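The form predicted alone is given below as one chain in structure tokens.
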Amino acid sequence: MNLQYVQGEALFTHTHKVPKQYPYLTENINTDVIIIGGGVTGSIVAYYFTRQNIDCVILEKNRIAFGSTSITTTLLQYELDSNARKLEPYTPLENSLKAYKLGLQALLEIDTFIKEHGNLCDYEKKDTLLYTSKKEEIAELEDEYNFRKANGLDVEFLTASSNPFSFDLKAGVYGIDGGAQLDPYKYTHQLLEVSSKAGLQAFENTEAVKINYLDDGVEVETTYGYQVKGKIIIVATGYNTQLFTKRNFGVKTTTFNIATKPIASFEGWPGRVLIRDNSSTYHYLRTTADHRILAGGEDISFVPDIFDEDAALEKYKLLEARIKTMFPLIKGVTAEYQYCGAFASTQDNLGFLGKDPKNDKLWYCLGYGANGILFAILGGMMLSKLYLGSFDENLKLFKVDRFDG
């Protein structure tokens, strides 16, 4: 991950010891599926493929889970970045609803994984809150609530008079069991540990530098001259896709995060639910297993190879001030970790899953938007089935070329 994609000291990678160091590639090897990217997305893909007894190799150019994975706040919610009605110019309402329900399916997949393999990643089911403090947005949130309720989603509508939180709320869509949270660094390592026992080979500090497409498969040349040959390659590199395609996958912004020092009490925040506001550049908050507040937002346009440290410090101050304003009863709010990184969004808020339209040996699992981890899970499920010859109709939602023409 290039420096412009991640800046600062990320909470999850700076509060844990490395549970396992993976080797770098020192010989030529063969496999079925080559996964490029050793973050949470690549690890999810590897889990679902190895579960189907498909031989896989992961190549990570830096350290496992130290790229975009390290800065994700991991507010896992079935809802999308924008409300369904706002997405209508780009995708029909039924597609947004389908995405909501697929998000719930992905949340259940995480729950199943934890039940099978243990909770080694601070996983918690959570209720969710989408809210506004603006009177002019009440009707918009009420419409979103009615859309979800009418389609069987478990939601409640909050008003100023029924607001249980300490911050100003004019309207809110409260989702019952609508989300989850976990530690993405621990989750990535747990996935890799499970998959390694099933045959996965994972290599870190092993950069793919050239891709050769052959008649009978694909060959990846890596640093130090070693090669991996396989039948297909799956790109799970997040926003760093230049080696594989000239396609512009999404609009990049830089998003900012802070994590506070541990908090003694969370008065004014019942259930420590996942919170997101309805602003066009929204803010989001969650808590952690070690009793911190993790807040993010204040996005700005992404500029490659340029990092404005003064501007970042100002954003961190704004996030800390927002926490203090929202939760005046919570004492000792002080940012301990401050970091930022690239975030990409698409017109319909969905990621890209599937084959390259011009190269059937090049596949993508790119979980763009706030639901990146959930999209990665859906990608792992559907792409592993596709490899075995079974096409899931839901893949059409995530087509790589859906914005072409």
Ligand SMILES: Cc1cc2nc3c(=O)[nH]c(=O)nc-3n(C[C@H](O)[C@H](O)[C@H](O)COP(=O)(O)OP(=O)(O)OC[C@H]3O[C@@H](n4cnc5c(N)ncnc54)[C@H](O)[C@@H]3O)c2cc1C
Contents of the next structure:
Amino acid sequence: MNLQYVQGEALFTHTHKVPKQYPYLTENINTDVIIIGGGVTGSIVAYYFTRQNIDCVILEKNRIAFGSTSITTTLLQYELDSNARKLEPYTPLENSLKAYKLGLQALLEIDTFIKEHGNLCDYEKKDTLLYTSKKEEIAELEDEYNFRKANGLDVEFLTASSNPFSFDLKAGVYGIDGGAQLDPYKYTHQLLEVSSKAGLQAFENTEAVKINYLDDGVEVETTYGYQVKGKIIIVATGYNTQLFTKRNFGVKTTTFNIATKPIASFEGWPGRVLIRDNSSTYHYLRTTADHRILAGGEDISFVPDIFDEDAALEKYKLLEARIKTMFPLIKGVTAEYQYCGAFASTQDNLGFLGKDPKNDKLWYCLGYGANGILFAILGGMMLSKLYLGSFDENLKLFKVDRFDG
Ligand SMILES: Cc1cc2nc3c(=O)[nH]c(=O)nc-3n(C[C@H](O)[C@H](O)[C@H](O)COP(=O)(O)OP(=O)(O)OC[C@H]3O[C@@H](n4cnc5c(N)ncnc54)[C@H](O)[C@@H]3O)c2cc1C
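Moving from the form predicted alone to the form predicted in complex with this ligand:
What follows is the entire complex, opening with the chain shown before.
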């Protein structure tokens, strides 16, 4: 991962010991599926493939979960970045609805994983709130509420008079059991631990430097000259895809996060629900298992190779001020961790899952958009089935070439 994609001291990688260190590759090996990228996405894919008894290897060029995974805010919710009606110019309403329902399915998958393997990653189910403090956006949120309600999603509509929160809310769509949160660093390690016990071979500090497509499979050349031979590769390298394709996936912004020092009580924030606002420089907030507030947003355009530290410090201050304004009853709000990084989104807010249109041996699992982790779960489920010969119609939503001319 280029350093420009992650800047600052991320909460999740700085508050825990490294649970396990994986070796680097020191010999040539054979497998069926080569997953490239040891972030949360690659680890989710590895979990689903290993669960289906498919022989696979995961290669991470740096350390496990130190890429975008280290800075993800991890608000896991079925709703997309934009409201369904706003996405209509790019995708029909029925597709957004399908994505919502698939998101709920992915949430259930995480819940099942935790029930089967234990909660080692601070997993918690959560309600969600999408709100606005602007009068002119009330109708938009009401419309989103009506759309979800009419389609069987468990939502309530909040108004200024029924607002249980301490911040200014003119309208809100409250999703009951619509989300979850977890620690992405611990979760990634837990997935790898479970999968390693089931046969996965994981390597860190092992970069894929060249891909050779052969008649009978694919060969990945790695750092120090060792090779992995397999039948297909799955690209789970996040925002770093240049080695595999010239295709430009998504539009990048830089997004900023702060994590406060632990806080004694969360007055004005019932249920410590996941919060997202509907403004154009949008914000998102949640709390953590160790009682911090995580706030993110203030996005700006991403400029490769340039990092303006002063501008970032301004953004962190704005985020801290925003928390204080929203929660005047919460005492001791002080940012302890401040970090930022690239974030990529797409017109229809969905990621990319599936085969390269021109190369059957090149597959992608790219969780672009604010629901990246849930898309990775769907990718793991549907791609492992595809590998075994069964095509899930829902894969069409995430087709790699869906925006091509
Ligand atoms: C600030 C922020 C907030 C977010 N909030 C949310 C959220 O609330 N909810 C949500 O669901 N999603 C969210 N996302 C999106 C989500 O974080 C991403 O979908 C997810 O973290 C990306 O994980 P990844 O494993 O795909 O990428 P990464 O964690 O970047 O992992 C890719 C890995 O590939 C490795 N790699 C790259 N090239 C090679 C190579 N040639 N050989 C070997 N390894 C290689 C890299 O070193 C890296 O470790 C957020 C993202 C950001 C940046």
